[in-house]
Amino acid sequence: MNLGRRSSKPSQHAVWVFLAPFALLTLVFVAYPLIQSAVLAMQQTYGPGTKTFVGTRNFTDAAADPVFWTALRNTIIYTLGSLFIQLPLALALALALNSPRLRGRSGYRLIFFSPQLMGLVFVSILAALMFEKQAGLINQSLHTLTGGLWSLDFPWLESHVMATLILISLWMYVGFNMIYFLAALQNVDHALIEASAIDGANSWHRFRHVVLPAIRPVGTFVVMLSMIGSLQLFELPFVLLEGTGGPRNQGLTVVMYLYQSGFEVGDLGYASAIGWVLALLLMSLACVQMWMIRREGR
């Protein structure tokens, strides 16, 4: 009984030693700043060196400043189009790379997920190029195949900023969304899909009954994923719209005005709060997905 008794304490040492660098890690990089960014949320600041204690003030601004509902509405409908037109096309060429009878596969997904090996800064310089009145491909592109009648001036980036933005997002999303697809759908149970065919089940029927079903858990987490990924738009906006909102602050999101009100206005306060704001409809969204991936689990 003592040889036992002594053999479990060094095992215990190790636990807490293996756990240590963690557990400093974590209180240096995620604990302290989330303390101090909830501390500074508080406080009105004209740079780092001056703080006033203002309560609750700054969360109360931000809910009647026009400016912060424009980049959240912004920020919204950037995360409606990711949801509703982007993830339904990644599944469709998940489906349609997944058929066996599709010759040169290993290609095609190369091809769709190469956009995803550039950087955001370097797709956001390039993007401006291509949305470019009279020069910009797209529109020269737009031009030619509809024999004239596309304007070469269709102010992609003066009037059409949200949808511009959900369009070179589809570009560079739809390969790498695809790739989870792709796994899940390489997993479903073939026999299932062959007994269902013997049964007289027809292509909807076997994909609505037995490989959505299957690949519902990946398809929760990829939704999950680009939701968050969404309501952090930053780089792309800023890099393409040059540091501003664009017209009419179109192109501005609610990441993109924490920088401004924090960065260039120097009121880091209040740049906290809105990050808080952000950080609690994060957290909702990580407590939406938990309770639908234990629902998945019964």
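Predicted, not measured: the structure shown is a model, and the values here were computed from it. Take the two forms, superpose them, and find the largest set of C-alpha atoms that agree within 1.5 Å; that set is the rigid core. Residue numbers count along the first chain shown, from 1. Compared with the form predicted in complex with its partner chain:
Val17 shows a C-alpha shift of 2 Å or greater between the two forms [criterion: core-superposed Cα displacement of 2 Å].
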The other form holds:
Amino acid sequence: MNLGRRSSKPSQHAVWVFLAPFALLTLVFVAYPLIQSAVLAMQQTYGPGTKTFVGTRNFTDAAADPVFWTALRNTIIYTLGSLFIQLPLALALALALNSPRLRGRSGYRLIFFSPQLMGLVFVSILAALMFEKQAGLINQSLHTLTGGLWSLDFPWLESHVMATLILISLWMYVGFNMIYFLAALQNVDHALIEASAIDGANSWHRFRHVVLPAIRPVGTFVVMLSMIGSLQLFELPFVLLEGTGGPRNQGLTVVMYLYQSGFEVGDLGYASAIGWVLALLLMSLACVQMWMIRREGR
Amino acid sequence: MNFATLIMAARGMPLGLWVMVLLMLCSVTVLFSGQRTNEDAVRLWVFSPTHRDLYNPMLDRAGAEVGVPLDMRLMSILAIERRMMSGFFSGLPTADLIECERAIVGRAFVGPLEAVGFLDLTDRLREEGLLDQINAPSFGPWTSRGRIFGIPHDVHPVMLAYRADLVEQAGIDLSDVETWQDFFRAMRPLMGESTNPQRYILGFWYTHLDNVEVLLLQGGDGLFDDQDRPTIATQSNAHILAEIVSWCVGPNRVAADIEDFSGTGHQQRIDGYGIAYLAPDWMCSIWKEQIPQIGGKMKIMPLPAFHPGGRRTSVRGGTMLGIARDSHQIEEAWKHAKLLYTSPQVARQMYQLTDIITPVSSLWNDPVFDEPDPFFMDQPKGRMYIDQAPHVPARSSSPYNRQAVVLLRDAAVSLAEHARRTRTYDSQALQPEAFRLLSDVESKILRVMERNAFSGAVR
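Pass me the form predicted in complex with its partner chain as well; I've looked at the form predicted on its own already.
Let us now look at the entire complex, which starts with that chain.
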């Protein structure tokens, strides 16, 4: 049979034919917009017909724009909240649900993961109702639990916007990240854990020196995923705060500011510049991730 | 590959692939069997189902009178904004006639005057006498740098609606009320003596973007002048900001945070948690539809003024009908626009269906506006709104208006925190801080406006 010989020498044309759809789509929908957005970041436009070259002014304006810095600060606070509150909680939950002594583990896993099934916009709408003054579930519950000490007028969405966003994101993402940790925990070699127990290691030592190193690659991945997702936060505050950044921009994120500048004010050049700053930030984080993964592999 | 080979290949196809092919065929059929556009028709985009229902009975008559049919499409307001701006920017076709809401129209005015995608209607309106027939303040949101780009759909005066059943039950007489201070003084007994009242006089909060703007406009200075220059940092605005924050904070607060369009807010209205609300004409039909339980219990009155002899109304919302500058049927579109927006029949039906009064002042003598409205205890609601219509404040079409309103809300939040922190609840004492915060808002808006390289007049 000559089939094997024919397939071992694919014609040069065939390679290009197979690559063409991907290459075409990438050129049209990735490469061209990328180049165009870099050009746009150095222009001020009112539609493609009316534009003027402004050089690096959009970037220098962003650097001097207090609203941009507020948005960046908020985004970083939210990201830190994700990393230092959300992920430890997710890990704790995964450890608890990994315990063979716990009954109904599958049910709990489903319950904790279920917010993911609803979608962020739906969760945001629900959260807006839950954090309302007077009739909102949160204020009503706290009011009842504290015997009336907690004010029904507690202004979650007025003076505590970032705390509210972090709380909602816990509800949304703790279960999601828990699944990753759970998968990693189920792959930890039980022989190692048993051996360390025989050697006299207590539960903390077993966790610190056996479990944690074993799940570190997944942990690194989850940290990076959370970080990048948090830096791109948009839908939750957008829906919750009705398209604004909330009172005094407490809930304004970088992507929301990009959206406001580009699609509400119509300053597409400035929005592109903000987009590029965010892209550079994300690229730097991706480089850090790659470096960490390489270090893990050694 | 011949036909027989194809049949053979098809026979071997798994079931999943058959399902995918079937879905593809269905999608293609649906796509290509969609409603065809009549190429000769004047195309109209509307965002409100009520407007569609209002215009539908007119379509045949309008088509016959103009000689070209009207092809009306209902779309979401965001879809209209996206398609309109994309069309204006790229020269791609939009509708010939576009109904546009105040919240989205500002973007069309960001660029140079000659690049505005709407047709300049100023001369047509003047030549045909419509400038005199239509209530002057209604042109404000559609006027940029002295040129008018749309026919106004409405006036939207704001009145104060209140739970008359509770007020009358308490023996309170509001007939002599002229100012907000008079109003709160008269209504105070309704809140009782309790330190944690279960009832507040006004359903209003300093974070409600639209209502804060309503009151600032009532005060007179608003946010921008007729040349779109910011007029935010004025003593009058500072007085109003301090006043409205003093309603909401402190041991003697009189206002409660009751949302306009939420289920909770509606329940609080039914429960009488709030007594009075700012009510533009369009709000009446929303209440009738969504909270009929308060029907027959409400009354309206002119807004109390901020000082004796001051304005007793304000304005909220607004819609226009504009003609796309690149339309190939400008004359036909203009005729249709006039029929829809100046027709006595539409004006009458608009009031009956939506409680909105027409801006065409020559139609205000229609007896429909004098009919008693059972929802408002048989008050002649239409006439009461019309009485205020000529006094509604002028508004700007500034593309920066929305940002200014958002910043104004931030200033109000900061002022409220200052009041709580320093335990300063008196509006006079809060005014200097209010002025400082408004100055900050104005400088922020100016900074944004100065980035606009195209439109000197907007700056």
